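Take a look at this single chain, the form predicted alone, given in structure tokens.
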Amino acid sequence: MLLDMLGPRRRRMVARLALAAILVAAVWPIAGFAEDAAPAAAAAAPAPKLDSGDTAWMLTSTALVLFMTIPGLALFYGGLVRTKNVLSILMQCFVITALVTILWTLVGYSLCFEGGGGFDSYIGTLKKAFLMGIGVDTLAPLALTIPESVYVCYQMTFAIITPALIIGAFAERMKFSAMLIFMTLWSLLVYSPICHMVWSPNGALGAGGLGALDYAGGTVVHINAGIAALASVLVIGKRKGHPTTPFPPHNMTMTITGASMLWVGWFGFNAGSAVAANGAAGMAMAVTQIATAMATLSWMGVEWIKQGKPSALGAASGAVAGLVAITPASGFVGPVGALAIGLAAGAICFWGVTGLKKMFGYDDALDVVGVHCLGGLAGAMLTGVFALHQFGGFSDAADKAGLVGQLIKQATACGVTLVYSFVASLILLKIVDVLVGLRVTDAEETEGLDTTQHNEVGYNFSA
């Protein structure tokens, strides 16, 4: 009756109000529901909560690491060069140490662990530029069980070690001041994007998004530092005498117990890669054992076979290929598995330091390339296999992929890798070299570059 004397466009006007009201009568129960629910959802899951065993554990893990660079690392390469280099290099990755320290400080850490979709899938925010909100409460975004600040230092020592492996490649010609503007550049500019597609839970290539598999950092640690280590020996050039002068080892004592520290750091590097002290985190450090028992074997059987005997440089050789082959594969494959990678790292490795460089006649000092680049590729490509339950490996996603389907993804990952990082380096490499130029004159190069780059005239000897 009452809209009857309404007018047409007045009784559409009711009929408008009278529809959203029965709208909103029917959807705020839903709403209401959706609200309680909320809370009671959160409350139904376990809310995080420090773990002491885990912090412990991961406190552990971030020394051993960091001890794989410094006296691990420097130690390995300071034997491998010639007297009059030595202190160098030790310098260079104790230098390294500190200014990777500070770069992550202040944006490395936050480029590589924030962000989320779109961009983000590439490089990380400044979100947590200088460590902004992360307080002594403040718990890990990726492992709700230990401090935020652990986390932070457990990932800066990967970003400490992985520039400091390139050193090797040039060693004995690059200027300290090139070497320091370079590792700053490629810290921020190569590690960081890499670190963040792989590891980042909405990073690009890995479980957030292509999902290729990489526990510990074969793609982000050693395919990266090992194809960078390739682009600047490709810039700066060979040794002045290289290929007919002999560039032997001043001290295989020295290199010895320097692959020995990385032997033992490199359980934290794998087995902590777990962020927990777990079923996962026991065994990444068994399969790292065997594969580098293996392929210490391997190595050391090839070079017996192919050169009469086997040599003390061989086998720390061939034990460190093993540690970079398990690397990407140590939370996903068996023992089975990890015996497979460290046979084949071994050979495969061997063939890259005398087959490879041979062949194409670069001049990579310490073979970075060798041993980090290819066995990297080894560990990355096998951990597509071996990380199958049919192979004795324990990855579901590997399982859903199927075979084919996780090498590609494996060989995707790798790809990016190499050509981005190769690229960039380049790149990078070019610009220091305009600035202030990247290697020592001939005359500072045959004095030696303890002397010329940082004056230790006391300790130089002539080699």
Contents of the next structure:
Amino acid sequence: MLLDMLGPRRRRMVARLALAAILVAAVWPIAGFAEDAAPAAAAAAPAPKLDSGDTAWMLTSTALVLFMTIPGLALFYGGLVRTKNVLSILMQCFVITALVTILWTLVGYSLCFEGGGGFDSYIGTLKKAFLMGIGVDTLAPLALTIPESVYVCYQMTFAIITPALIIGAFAERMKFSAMLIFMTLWSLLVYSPICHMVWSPNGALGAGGLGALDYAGGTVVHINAGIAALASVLVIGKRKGHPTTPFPPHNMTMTITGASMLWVGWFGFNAGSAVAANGAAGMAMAVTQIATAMATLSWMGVEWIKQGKPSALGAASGAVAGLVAITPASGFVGPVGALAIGLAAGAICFWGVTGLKKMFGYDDALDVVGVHCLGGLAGAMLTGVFALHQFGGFSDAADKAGLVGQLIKQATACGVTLVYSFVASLILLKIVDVLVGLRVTDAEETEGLDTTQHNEVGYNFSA
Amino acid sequence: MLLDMLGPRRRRMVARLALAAILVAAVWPIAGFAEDAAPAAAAAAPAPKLDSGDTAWMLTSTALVLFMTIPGLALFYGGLVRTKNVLSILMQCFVITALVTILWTLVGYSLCFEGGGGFDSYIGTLKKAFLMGIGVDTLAPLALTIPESVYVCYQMTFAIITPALIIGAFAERMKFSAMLIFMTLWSLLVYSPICHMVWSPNGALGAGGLGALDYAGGTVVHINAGIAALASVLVIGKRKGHPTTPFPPHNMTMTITGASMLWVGWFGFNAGSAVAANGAAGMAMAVTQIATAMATLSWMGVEWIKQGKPSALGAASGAVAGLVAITPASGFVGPVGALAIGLAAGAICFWGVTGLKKMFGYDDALDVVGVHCLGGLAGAMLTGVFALHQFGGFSDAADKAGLVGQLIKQATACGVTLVYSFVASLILLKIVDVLVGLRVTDAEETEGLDTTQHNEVGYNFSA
Amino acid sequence: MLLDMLGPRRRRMVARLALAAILVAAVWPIAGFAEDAAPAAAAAAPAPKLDSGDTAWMLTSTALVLFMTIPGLALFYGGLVRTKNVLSILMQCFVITALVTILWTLVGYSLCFEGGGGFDSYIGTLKKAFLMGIGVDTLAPLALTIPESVYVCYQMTFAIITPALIIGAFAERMKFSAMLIFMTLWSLLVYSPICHMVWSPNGALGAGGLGALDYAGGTVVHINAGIAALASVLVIGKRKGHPTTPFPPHNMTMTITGASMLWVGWFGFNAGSAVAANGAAGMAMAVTQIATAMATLSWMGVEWIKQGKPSALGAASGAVAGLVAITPASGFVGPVGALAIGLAAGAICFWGVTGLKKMFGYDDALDVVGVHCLGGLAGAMLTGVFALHQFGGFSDAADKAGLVGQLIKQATACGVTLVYSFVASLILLKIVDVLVGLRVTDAEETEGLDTTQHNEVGYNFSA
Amino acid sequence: MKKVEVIIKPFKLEEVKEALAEVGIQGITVSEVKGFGRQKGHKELYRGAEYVVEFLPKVRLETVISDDKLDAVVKAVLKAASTGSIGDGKIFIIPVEEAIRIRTGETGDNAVR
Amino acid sequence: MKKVEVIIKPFKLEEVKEALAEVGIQGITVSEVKGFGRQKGHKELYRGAEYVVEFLPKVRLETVISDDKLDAVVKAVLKAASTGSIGDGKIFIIPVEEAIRIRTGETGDNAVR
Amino acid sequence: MKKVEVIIKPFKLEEVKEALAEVGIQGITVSEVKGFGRQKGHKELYRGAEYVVEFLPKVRLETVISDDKLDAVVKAVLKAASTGSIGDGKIFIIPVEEAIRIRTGETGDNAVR
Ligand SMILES: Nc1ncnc2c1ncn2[C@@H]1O[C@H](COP(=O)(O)OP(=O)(O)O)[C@@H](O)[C@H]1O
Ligand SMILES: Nc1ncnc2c1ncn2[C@@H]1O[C@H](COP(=O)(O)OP(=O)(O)O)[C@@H](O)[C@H]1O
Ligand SMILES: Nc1ncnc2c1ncn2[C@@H]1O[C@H](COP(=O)(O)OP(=O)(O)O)[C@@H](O)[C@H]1O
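The structure above corresponds to the form predicted alone; please provide the structure of the form predicted together with a further copy of the same chain.
So here's everything in the complex, that chain up top.
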């Protein structure tokens, strides 16, 4: 079914590469089981107790972040492609949601958050595969006032949106089957280790390791997805007609609707990352709102000056840029920091989707690199500045590290994410290309992915 | 206004049938007032106290479930009909929301949840008609940590979505006036008793009676709506042109958007059914997510194999099937049960909308029977399996009843719902048909319901 | 950039008017700083403590109210204009969201809610400009169980939606630049004082002053926006072709979707105004739902009788009318009051958009006056009735004032809002007209705002 | 050769297409048009403003045929498209000087066969 | 009989239709088209990529009339559709050999009356 | 004068337009149509119900030209529009009796220049 016809020579190559893939895939689990180290951080506290308010907010946050992917991101991206490919975008977001949910249940959660194995700096163990041991009354080890089931769901929504972000880059030309295989591998082999390194108590990059600050996913989600997006367009190549033919959005109302949903849902993303309904969540919400607004105006202003008119797509892109950039900072910076981060994000990402993209000429269809990778980098670095109390922030750790010290930590975490995700994504894409072929045929691309991949069309207004 | 021209003979018939209808309608209230039995279950506890966290989550859940009907279900269904009928769908969902809200305020809530009458096994009393006696500080008798006002609203959203589900079956051909009358009767005479029997403390089918498990509405909502849908298509007949003419969806992007909203909103449906922000809610959310994801993949897989390509409509339908099937189970089963239920639901409902429908040839326009009735049945029965601890579940009651015992209880509850709802719906539809005529004229059907029923059109892109 | 070419004579006039504007603008801040009066109401209580449940609900409510503007209101309005202007509506809602967020952060919040200055009856001070002094752990002075950061965000969403409501009136003909300048001035010089007068502890109209009841913004939001809308259409004039050419909605599905989102989001608006997750919030949710449903049916009924068929636009408009009218009442009235208010609102606003509008002949494009101003007035007055215990309400203050007494208070608050907002809006609009010109050219209006203001088009289905 | 332009009610498209197929016509180009004629449009109401939809949705079929098929085509259309009620539409016959199949370069009757 | 094909700016549709009604024309078929001519399109920008919309929205009216009405029709259209600015459009006159009213089978001038 | 009507595959529009521009044609009217011919449509499936999309999206270009340009135009279109695969479309040539530029009132060849 999934495998296209292959000649004997090619088949042998496939076999070899598949073997390699399996080996790589096998490393983590084995690593995970290697050693059952001592019980993790938490423990010892004065008998943890579920807090219904915190739980209420985290249940809500989970819904909000899921809402970001479906329908939020699906609509944001869907409106930007040509009519003939709109369903392929919606379908990919929808099915990635399903796929990652299952992967997360099987092993993803455990690999990301169940530490204590021999490679605890890099990856978790498989002790909680199939969510084993998580009962109705189990509290989340990393957030002792809410049930672990809620924590599993909340983190799952992050694991869902990250690969979904990538599809914007290779939109309008990747085979559906190839996309599924790639995302399965990517979720397990790229998302899991990065997530573990940054957010697990003993992860190499986070609080228990290097000490880089990433409140809600600047590295884990945005830089990670953004650089994988770059890898994907380098491997799959440009769309037919790029850059001579214009590919104007087929439905800007859909895109603005999606952007609005992303904005609203992002409150779950950032304020939810407090894993509690408290002042930290409140401040995270406030700075998210402020940075996003500022970035919207910033992008709009630059566009108005540079191109004569402010566009709706510009405003929406600015908002997303602001949301991306404030993500790593949202638990550490104050309102003034948020204004600064928003201002910078709008302008920088504007350049990302115009200047930078033109400079290198890659065909990042929906600007995942320019907005998510660049915005994520800007946010991560500026977090290193505005998290300090002297710049209106709240991070004692950053104060201790000092401006330069913290910036180095931030840069290191960005660098590791960039390199690991880029290289691993490249390898996985090549493997998938050999296995089933990444790209649809020219004729299919011309006809559109909706009919060729899914046997459907988006609109039938005259039916 | 509402009554069409009738000949004298027909008018007499109408009168007689109307009388019958009124009698039927009168039974419940009279029954309700009959006897003011002893105070219901609750009481005696150590002075119940409002919990702000539980209340926060239930306020949110109420918003989420309302969101499922408008705009969720409205868009999901609206995208599937032909352009000329899109507003009729949106309008029906919207007005059912309004209508049922008023009915619920007047008598519905009281009939469903205010027990203590002489027929307490089957229907409530009218003591809380007009929400009498519910003040700002009244706590919900059945959920003592939240205000009764919130409980009223939360349960109201279930009473809203259930009739709204039915409209998918008779879409594109029922008169708006007929729909209003039918839904008024159905809400009072079918929804109320079924809801009371399953969820009221002394109801015949639920915990205080037979002991069938239905956490969030497998019988009350889905089987109930699904079988009424079947009744409706049998009475109203096929759309003109069925099955020779194809009726492709006019706007799949709308349908996917709606499906996504249903998915997100369903967290309020299932996790909200814990009526608290605790581990039970968390686990309900987790299994909802897992089963839905699995059903999406399951439907997609079967479709891919059987029909060569996976469609967006298939993925969305699979998700809804999974959501339906996990609904009765969501408070009782664990992650592994959820995987199994999802897997089954996707495949079974796929067969429901292809095999089963073709077999019998009824024109269930948007597949309410195949997805909601069948999915509800599958979910209800599998609840009887996976609620047991030995299959990863959490229900002591099920353990006590044993696998076979619990399955018999589940089957009984399903059976009662199927028979009562089907027969009552048939009768009500016949009555409405005689009163005002169920179906628009051929010419109106050809022209479309939007202009003929509502004087409007969905789209005016060239205006 | 923003200033169009002006002749020397006109330029002088601009200079003079700009000076006037600056003076007006300067009054408030100066007033604000004048005197640092004694600490506000609160204080003295038994050590206030954050409540995670209340906080959870207010975080959620904030998301819900933001959701009302983007995408809710944007879609509701966007569907009603002609295709060539759809993006201008979406863009205006989106950018107003960003703009007001920044204004609110800089000075708006402080002007509205930081009392204690010399003009405390009318306007706040600038002590909390830039949200100075608000830390992670600061509790909201006016709601001591939640963080002030959350209170800032929640109130911000009200400050956002109010100007966004106005754009419906002057839709399809105002310059984007003029809209930005007008909204900046309006937000600071009209919204701030009205908000302060009604909701600040020492405000002239609210509990600490006159004693008018406005739970969630009947005067502050709806009458205020509605009368400013009237001012705007009087200044900018009719659309080309009005009233001979019809301007049918270009996408009713978008409008119904938006109306549905408004309905759901309004739970945050009204139930959120309890600033807690308790019985008051629950009852506010219940009456909101009931009044909205009733108004939907009421408008539908009147339309059905008067115009022969019930339309989807009618149902949606009725719902919005009900939501508007219950807004000031939602914390004071019971279910029966809600039924009455809904019934009245539907019928009155129907007349507002048909009778009243025709009578005076103004071109209020999307009926902001007929729905928001009129609905707000109806709601405010009826609050004075149904807030009394004898009419099923809960307000001791209203009981004390007596029916006539309370009605006079309500009428006074309405009157002050009407006069101040109307006059101030007129002046600001004239100033902006002189500065940059309010209206696009005839040719631009014919071509549409999307291409002429934003260089984009809404739909490109054939691309 | 002739071009036969037919304006019909939208829901007749399928039938007319089949009727044409029966008389051996395989090449048809269809477009959505709006018709203005004796058949009057319906009223729509938007918030009390009455809006008469004067232009009714119609479908236009065009087929270029060799002269010898003209009669059969006209008869087929007449039969399939007629409902007897106002607004059924029109058939127009227009001379065509040349037809060319782009793929092969064939001309004349061969191009439309 | 003649077919008069008119390409105009969209917002002129109402006026042209009324002008035609005044000279006794009741049957018109209208379609949306895109025009490419001397009038240049506007630029749209998407994230820095410039996109020239070369094809402008136009409306095409077609009406088949008896020969004697030709002059009146052309004059009516010229007057109603002209704005004097570039892009006003064109009138084309094409011979029609036959017209048939589907409902009644009437042919010739009777069919288009 | 002649009207050249060309039915092509949608994605060929840009090329054909440019080819026409090269031979000096500047006025073109384009419309979206659906074609029914030898090229068979694809199947779509909705919940198990198979739905054959018989009408394929095509684009129609119309240009009215003076007789002397006819050959060049036909050649240009043939070259630009052909992919060699079925469904490439057709060219039809129809006599035009008169053309008028609405803006100026110019007639005949001047109107289409
Ligand atoms: N003279 C004409 N020229 C072009 N199209 C016409 C003409 N007369 C009628 N039509 C088209 O035919 C359709 C049907 O015509 P109408 O007058 O409503 O009814 P009937 O065909 O029964 O006489 C119209 O909507 C219009 O599209
Ligand atoms: N030779 C032609 N053949 C077909 N359509 C034409 C021709 N010339 C112009 N048109 C149509 O008329 C419209 C207006 O023509 P244009 O050259 O822009 O301005 P004008 O009519 O003022 O000369 C074009 O957009 C096109 O639709
Ligand atoms: N006789 C005809 N009259 C009008 N349009 C035709 C005719 N024949 C073909 N067409 C149009 O040309 C398109 C292509 O024709 P088709 O038969 O599929 O392939 P080919 O052009 O390669 O012969 C059709 O989709 C239809 O729109």
